[in-house]
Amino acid sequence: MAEMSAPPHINLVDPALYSHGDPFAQWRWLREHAPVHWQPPAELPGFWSLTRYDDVRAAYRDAETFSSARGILLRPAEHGADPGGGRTLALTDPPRHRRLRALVDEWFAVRSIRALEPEMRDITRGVVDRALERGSVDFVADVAARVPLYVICQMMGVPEPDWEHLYELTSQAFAAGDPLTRRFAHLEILGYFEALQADKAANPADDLVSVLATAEVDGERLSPDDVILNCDNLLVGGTENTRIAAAGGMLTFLEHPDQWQALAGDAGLLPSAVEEVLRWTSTATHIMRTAVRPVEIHGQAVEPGDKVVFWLPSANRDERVFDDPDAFDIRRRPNRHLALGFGEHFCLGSVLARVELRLLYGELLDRSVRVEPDGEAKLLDSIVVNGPERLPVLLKADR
């Protein structure tokens, strides 16, 4: 460590550090240095940085101290509050989020991933195909997106038919063009929503918008807002990250064939590639909280409202916690990694995203298909997300 005695520069917001910078080196000297560190108003509010492992760990599991109901992403100060605050899955503290959770919490257990595994098996396999009859694709469009997103579809009962519309309309809330496009395709989604959540209402059926339409909780039923803002949530939740992860871990794939040969020829490593592959890729750059009762962390007064930031994908690559953290190793045991939360957030997709994973690299080895790079991977100019924006390559399969 003594490389990074001197300090770098700091300035963990600039969304270039993500797609042409390194944001590891200021990471490490943060987690070695000043593992709480302070980072002064701009843009964006003022914040307390957590980079280390068990500190992130701990606050997540303190949520009567770190509250996520004013926002859990770092927003200018002039675009006011979020409005999800206090309504939406990601943005309640307890009890009120036990609550809501408790609504859909069962559609995204074991059991019932487990028995919807094989319609995501034949979702996969069609997305595959596909991308094979085309040979060169963009990995993260026209595959890595597509699978979670039609999964989620299927869940939340949007009908078959509508599935490319939402992909399309997906597609433009996420991309790093224009902020105004970005905004109407949010609109556009919002607005499907609010006339699917009111059919639903209606015409209640078994899937996960009907639950929410016809839900009622401390007695009461949800608002239409409500249930539209959820349901958002439940789409972004249930594509982004996945879709993302499943890029990044093709992108890093093919920096370390190593792996991929190794995963080829030992299908048992699967699980394990999944796990090492969420702790690599820890899409969610970082998850904020707001304070609201003072806290001492490594010696810094932290006072309420006081925003603190989880830097992920810091907390996983902690030489405290991870042997040789900055190796990509499919074999990798123990891996705690917090890509996916913790405590009373702990993601609630969590094992669809590991089933998704699984398949859609499983469809990919069972099938011997070659992938090649087929030109510049580019990466996302963001702080809320890290990852492939495109990912060009040549598929061709064997059998």
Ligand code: HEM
The other form holds:
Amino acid sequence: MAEMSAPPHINLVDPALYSHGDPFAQWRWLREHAPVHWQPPAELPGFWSLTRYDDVRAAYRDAETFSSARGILLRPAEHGADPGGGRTLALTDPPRHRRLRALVDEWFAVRSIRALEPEMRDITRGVVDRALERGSVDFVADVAARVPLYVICQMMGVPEPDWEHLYELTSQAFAAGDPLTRRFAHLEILGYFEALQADKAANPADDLVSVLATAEVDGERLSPDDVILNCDNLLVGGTENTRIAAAGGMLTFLEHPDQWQALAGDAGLLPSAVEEVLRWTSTATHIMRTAVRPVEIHGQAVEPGDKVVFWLPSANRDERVFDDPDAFDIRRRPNRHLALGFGEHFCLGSVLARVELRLLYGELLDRSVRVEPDGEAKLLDSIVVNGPERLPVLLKADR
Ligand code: HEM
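Please move on to the form predicted in complex with protoporphyrin IX containing FE (HEM), as the form predicted on its own is already shown.
Full assembly next; the chain just shown is listed first.
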């Protein structure tokens, strides 16, 4: 039997762990010694932690047992139920989930995203041009955040003059700092979609908000509130993780210049580099489910109503699955990471996110843009998403 190393103090729900600590030390210990670990209730309700790849994947596969409708993120009990529960794509269970998803799936399919690629390339070029003009920029706010936001705005049919306004609102809504500012910005986003969905319901066009505003599920139109919440799900889903993954990937390349050089020398490595950026950054830190029937995992009895949390960065560094998991290797193959989830709720924007990352790094490399650190990166203080909040860099191009 393997000797038991001294257990670290396990507390994965301290936001400072992700900005200043080392969650990997805790995850490594849990994978080895307590793969199904009970965290007692404190400010957050009690929950089971799953940290091994195979366990996370098996639970992901079993949407009948592990429900999304009671929320997919840990939240304090006094905040009550998530308002999107049973209504948004991310927070519904089958069979309704399949019907909702069928409304929008086609928009995110490989063929549709391929058709959008020329416009996405123009958007990316424009963002990089503006950043180069300034030279000294925050890679998060000035580069990584803008590309996915403009792209999802385009797909949703947000008029172009409003993109900048939504950029400001999402920046405030996702920013660390004052929770009230965040809350107000989020309410303003919901208010924006209230007006947009009413407009699209009356004058439908060829865009995602029109699809939602005119769609029927089970013979009934979605209520305006359901349309608004799903728009919010698309906007947040479409921007937050991609922004952090793109910036987290850049930070990782700055720390591993040999990997950036290898990529500069062989553009054919871009697809596997993007997969490795996704695995390595694993920006969605935790995803939660609620058990709706009893189930036993590694001898632990999980009861109906119990919360079960999947720690995706841990699964993506599982030494049982990945060779040399703590090495950042853009040539890694196979690379079946879980950064985009798995199964029933597998990321709707997976194709889009991959193309956005490929276009952004491709643009920087094609133009031989030199990216240099220009101050200290700041990591997010959050248990929901992890990665850079600020990444000051100098950008210089020869062409
Ligand atoms: C690097 C970028 C991204 C990462 C790491 C990421 C991660 C994830 C993960 C882990 C899930 C699964 C949630 C669960 O299991 O409950 C998910 C679902 C989802 N993602 Fe992404 N995502 C990214 C980009 C995008 C983009 C560009 C969109 C565009 C709209 C998007 C929209 C969604 C939506 C709507 C869902 C819910 C799907 C469902 O429940 O059926 N995501 N994403």
